[in-house]
Amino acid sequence: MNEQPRAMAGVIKGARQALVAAHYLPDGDAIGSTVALALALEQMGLEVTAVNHDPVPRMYSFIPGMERIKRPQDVAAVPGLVILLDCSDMERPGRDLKERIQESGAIVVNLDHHISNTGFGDLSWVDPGAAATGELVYSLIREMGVEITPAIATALYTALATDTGSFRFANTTPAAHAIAAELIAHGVDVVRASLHLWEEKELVALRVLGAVLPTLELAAGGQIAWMYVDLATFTALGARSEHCEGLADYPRSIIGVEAGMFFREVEPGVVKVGMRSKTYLDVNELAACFGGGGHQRAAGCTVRGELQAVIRRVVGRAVEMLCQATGEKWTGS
């Protein structure tokens, strides 16, 4: 066991209260890691507040304990210890929560696996080689000697399964499989988890997919593909952010495509971009060009500008970077 989890365990064991939070627009790793660590700290006798800027997506409703996650406005005071999970920087929990944390003077612990992490916090453990932040939470829980209950196991399994794309992505390691096997032995209902995560969708999610598929376009000789949805369409469908989960994977799945992207206009003049790649294009570097980040094969950013203008800028930069990575050149689509 390396020094970071040991040092974090020492700080946690000396605390009486803690706030655990992850990034806004939470995914399975954010929710699973938050719930697992909150349950573990409570088992140690701490008074724990779990918080997220946004509501928990319906697909994670099967995780025991997910209902304990509060919104920032429902938190009366920030305690002396704050543990931020799956956040590459202090902006990721949301500006309102960031400001309250900074004003409180709390000790900030940073636990993450994004290569783009800025190393913020009083204690920082960032491991880009980990399949998910949930993997680091698992190691921390083990270091603290906490029993892995079925509820904790389910939360951690969700973190691992979602961030590895059901153990299909390039970040799937032998360690991820070994941890998943142990978690299943501790009581994860894999069939139920798979049903919620992969096999059931709300009707509106399919309507969003139906709306964005006709927008599919390609560039760089068919190696860059993308889809998009504007704010008016998204609003008319009554959709939420969770209904766009995995949409960047559709253009990436096309034979011959190296990188797929999904653009969503989240408010007038603001576009959220999800990026996925297969082999050559480092989408973490691409996202960083626009103030974002993530991993080599999965990343994202938020860009200001009119939707089509943002698409042209991001796709143009992607084509340039792919040319640099492969030595090929394209003069058009």
Ligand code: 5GP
Contents of the next structure:
Amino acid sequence: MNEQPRAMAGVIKGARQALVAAHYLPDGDAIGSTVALALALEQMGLEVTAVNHDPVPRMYSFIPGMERIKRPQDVAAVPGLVILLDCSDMERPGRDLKERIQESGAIVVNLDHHISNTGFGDLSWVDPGAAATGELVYSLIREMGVEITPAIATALYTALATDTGSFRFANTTPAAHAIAAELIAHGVDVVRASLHLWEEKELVALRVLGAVLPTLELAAGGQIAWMYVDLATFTALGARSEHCEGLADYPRSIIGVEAGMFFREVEPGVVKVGMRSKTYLDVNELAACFGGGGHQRAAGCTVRGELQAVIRRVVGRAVEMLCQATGEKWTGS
Ligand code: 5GP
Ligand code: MN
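Can I get the form predicted together with the named molecule as well, since the one above is the form predicted alone?
Below, the chain from earlier opens the complete complex, with every other chain and molecule after it.
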């Protein structure tokens, strides 16, 4: 079990510079893991560049050190060691970063917890049993003997708290709670973190919710539910991707619904799908049918096609999978 963190710690200790990145449209695990590892490597004397394809969503602005995450265009050169966090494949960092990393010939380290991880990279440590990539970063930091400062603790707590839905989802393990306890002991301001992560939203996020709720539809006798937003509505509201955080949870929250989905037209002819399930529908498998991935209870994909056509295809496949799983017979949506 200690093999992989030890091997990874060895590679890191032999490096002088490193680039740390996570997936595009970053969530709390992506941001928290990036900041925590960047601060840890810096403590070890490495020159660290932290980068993300997209800007840091405002809800994570309370994490000390988040301001050091640059955009790809602000990174002059890719160093010899690249550590990719919370990325299930080499596409997840975004196309520009992927190309620059591959052209650089850097050693690529893959640290992740997605069951759909392809095992890419020169060295990979993938543990689908980890609640968040931040849990693996915590183990790595411990292995390397780095001091857990309040900033590192806050970043890792954010990773764990967000990926577990505030310690509610199926990935909430004793280890997740034990590590969270340890992090709180190292200086996390839980009240402040909770305020930013759960209790305060930008006005536009509620406007998006208001526009999206009337689109709610159900299929398979009320076991599949979804909502959507088209590009014109999204743009007219002045919304950004981060304002859709958690929207797939709403259709799933209905009693009797097994899987909830949220469809967003991100550009003409391109639809991003967020999927969440409760107990038995494997949404990682569903997302994989459309080139995406994730976890059994939370996954996503990006599908080309007109919004309503994409909805029909994805919902149709979800209904088929539900029928296979339950032996029931539903047709159409
Ligand atoms: P969300 O719906 O919050 O964007 O994502 C839920 C889970 O699915 C996360 O673990 C995320 O990394 C994964 N995911 C979301 N979109 C994609 C995608 O397009 N491709 C892959 N491989 N995973 C995705
Ligand atoms: Mn994650």
